[in-house]
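Starting off, we have a lone chain in the form predicted alone, written out as structure tokens.
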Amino acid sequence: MTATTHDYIIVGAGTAGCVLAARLSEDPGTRVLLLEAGGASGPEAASLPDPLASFGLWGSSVDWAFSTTPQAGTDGAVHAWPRGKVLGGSSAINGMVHHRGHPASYDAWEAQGATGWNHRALLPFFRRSETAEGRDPEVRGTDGPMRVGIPAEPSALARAAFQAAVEAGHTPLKDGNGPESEGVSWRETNVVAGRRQNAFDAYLRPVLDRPNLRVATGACARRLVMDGTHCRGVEYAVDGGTHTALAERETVLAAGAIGSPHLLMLSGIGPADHLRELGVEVAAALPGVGGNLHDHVTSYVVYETADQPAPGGPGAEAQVLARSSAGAAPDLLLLFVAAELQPRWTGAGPGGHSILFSLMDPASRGTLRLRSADPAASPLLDPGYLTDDRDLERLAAGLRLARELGRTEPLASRGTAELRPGAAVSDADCRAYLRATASTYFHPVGTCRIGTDEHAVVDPSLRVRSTTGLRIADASVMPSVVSAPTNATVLAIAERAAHILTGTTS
């Protein structure tokens, strides 16, 4: 078996892959390998504006069709988990929302043991990765790769919705990502020219002609080639063939909040006894890899209307990020949505619409494990939704705001029926439906969390605890998820992983 050599290699051409790749590649004297287990393209509607195209992906060639275990919290529920499999990642079949949420949420990861990473620290990178036109360029990015802006004419009912959360005494924003970002706002997407723009699209197909930058596609990471407990490289599959390269620098992790932690455990590194118990020999015992697994939780409220969405593709949807409690940083969000969703994420249909609302600051906490030693088989993911009392709490609060904004008269006038929970539900039920509805944002984050106690993975440089030659840059490093969708956070955690690796920004 033959061994390619490199100055970097990267696990993973998701978001977080995507721009390590591009920015490291920059230096013509600096070789790059990417390595992406899924294919280079996938099928014509992970190009489509549409958010709700990406139902129409799911378990497709580009999902890795991940699944919970049982749900104890959510009436037993195994929840469906879609991540992309494909250049791109999960950028390339995700609602392309680019958000990045409340400064507070990047202020906990420095209170948490994450020490300079808060909202100061990461703004630049931010700013690096975005272009935004017409907004304020002390907080906006003007150049970066990701084209950003609020999608076509909103219709009369996402104009209502707007209307229904000022009335209800919501902050009214004129940009969501700007300065202040408690309020509502039209919601940001990453659409260009009609079409999705994922990672990939942004960063990595202009430059795919560079010679220092080899990415291969269908490549399935095995494990990494560890010495001790440096990390020499990865060895990976192709079309049933086994292939090892070698990082004459580092290896970088950009598998995600899942294919990250999975991987160092089937390498050794990770809480020893579990290692042991499926025969893994131990590299370096790091007792967090693969705990503090969460993820946003989210239910909504549906509506009978006589509107019909405008015809010519989806148009500006309507956000509101608002508090539990008073005493409460912002940790719901709540979205209007121009289709009559069904529980779960099990389908959207015409003649109504929907307020979803999401706890985007969830104490619950669960873990990812091994099911077996061997590279093929899914992890157990058990992200342990609503184990925890206060998420109940506070979701059931996310629940009577988002009745009351379809209470409002600008709402209220254009709907005919609370479908779901329906009008005439006591505090109890509406405990119990949230029981039987919540389900994932498809935001998983936290197995590798960045920090410097016993059970962080990372420490603040990105390195990999107790080895050498391994870092991680990808949503596994969040040590809490933020009031956002995480795409946009990614983003700015691999441009940061960037900077520290090559040490600039030009």
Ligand SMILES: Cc1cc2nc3c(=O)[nH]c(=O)nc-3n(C[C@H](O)[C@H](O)[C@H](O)COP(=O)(O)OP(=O)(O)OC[C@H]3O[C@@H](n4cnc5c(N)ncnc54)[C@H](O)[C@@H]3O)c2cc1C
Second form
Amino acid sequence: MTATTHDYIIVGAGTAGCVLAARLSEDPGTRVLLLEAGGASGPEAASLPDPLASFGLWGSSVDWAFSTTPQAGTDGAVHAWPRGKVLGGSSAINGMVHHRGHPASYDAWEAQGATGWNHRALLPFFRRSETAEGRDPEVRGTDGPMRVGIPAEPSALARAAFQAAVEAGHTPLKDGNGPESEGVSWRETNVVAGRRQNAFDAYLRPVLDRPNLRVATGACARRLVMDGTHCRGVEYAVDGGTHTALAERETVLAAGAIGSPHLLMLSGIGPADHLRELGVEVAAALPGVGGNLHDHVTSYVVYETADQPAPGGPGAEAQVLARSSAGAAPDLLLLFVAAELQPRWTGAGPGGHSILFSLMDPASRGTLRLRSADPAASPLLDPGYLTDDRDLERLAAGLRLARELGRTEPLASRGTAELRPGAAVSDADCRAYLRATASTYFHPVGTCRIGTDEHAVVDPSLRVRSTTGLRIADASVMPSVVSAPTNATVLAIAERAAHILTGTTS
Ligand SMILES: Cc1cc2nc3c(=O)[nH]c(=O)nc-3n(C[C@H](O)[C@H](O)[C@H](O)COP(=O)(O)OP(=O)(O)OC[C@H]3O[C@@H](n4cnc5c(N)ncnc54)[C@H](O)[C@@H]3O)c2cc1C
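Please supply the coordinates for the form predicted together with the named molecule, as a counterpart to the form predicted alone shown previously.
What follows is the whole complex; the chain from before opens it.
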């Protein structure tokens, strides 16, 4: 067994890992090792600017191809959970939407015990991550690595949808990532010059020649090297052998909402009884590891349409952030897709258009647990979709909002009829429809949440509680999912983590 020594070891070259490796290696005196289980690049399809094209990557070599346990709240369905396994991670296979959550989403983190993690504190890190030309520089980045694209020529459907939303009373916004994000806005993307730009392209590719940065692909971390409760480094498999890398400063997990808690548990850090049951020696009892697993949940209305979208053309371009009830924070996101969506992302036919509505602040919670102590075995993933009845009610409010938009003149005048669930369907049947169609919006989070209570996994400095030498910075640390797709938020979390690690304290 060989061992190498570095200052920092980062596990996972996904959205967060690429940010961390790029930022930490800015100091030429800091030696950084980045371990990625997947390969250096994926199939060409990973570059296609059509968000729906990412479905073609499911089950390919760049997808971990996880699936959930049968979900009682969605009629027992097992949901496919794609996750990127390649440089760039899930940002290499995602829908490329660049959207921050509403400020209330981040202020809710602090209210749950993540001291210092609120919207005001995160804003500089959102700005640092992006370049958004022509936007308000008070709130948007002007020289960050992730260049943000704005659709120049929205489709006819998108224009009608925007008008429909205004007519239905939603505030038209100049910038959905600007000072106010509740209302209707044009969707921003991570598409530059017609090509996908993932976190690897934005952050890491330009600095790969740094002599102090080593990126190892096909390198799957199997467990952490623990000395009591101190993490010394990582044991990983590569090229059929097992290697050990030691960190003189720290090991940082950026393996994502599934990979990070999985690796902790394989290393004996997690709920003690569960670990013992699986024959894993307990290094640090942390009951919250793998708890709080949750995800946005989504469904849709399908309409017949007379005009067909151009094949391969862009999907949704207008987006509406709204509230399910007057007292709530914005918790529903609606998108307009120029395709006839099929249940649970099983396809998207050309014969219609769909209004997708997603519950952005679900109350339902589930768990990630070990299936086996073998690092090669996928963990058991139970997000508890729609197990909290309040979620079904709020998703039903999303369906009502979508139909309201569908009935307004700009959309109704397109001569379209509601195909599913069907205008004549009763309220009870609508709820059955929601359970039959509800699905992932691809944003699982929360399994290593920031906080200070007994079930928190990392403290507000992102240190794994009850251990030393170990931090986490990725989607797993979010105490609750935000009211937007999660990639932009993960960029900001990782920017802040790098800031904390390089010596400043905020
Ligand atoms: C199909 C899909 C569509 C999406 N659409 C959007 C969208 O349009 N907009 C948006 O904002 N968000 C979207 N998301 C979500 C967003 O991409 C993720 O929230 C974000 O990429 C998560 O970043 P992360 O760094 O936490 O994890 P990831 O980017 O998943 O990175 C984790 C990395 O760690 C690696 N890894 C895991 N375990 C190990 C191990 N043991 N050893 C070594 N490496 C390991 C993985 O291979 C991966 O590269 C989508 C996600 C998917 C899957």
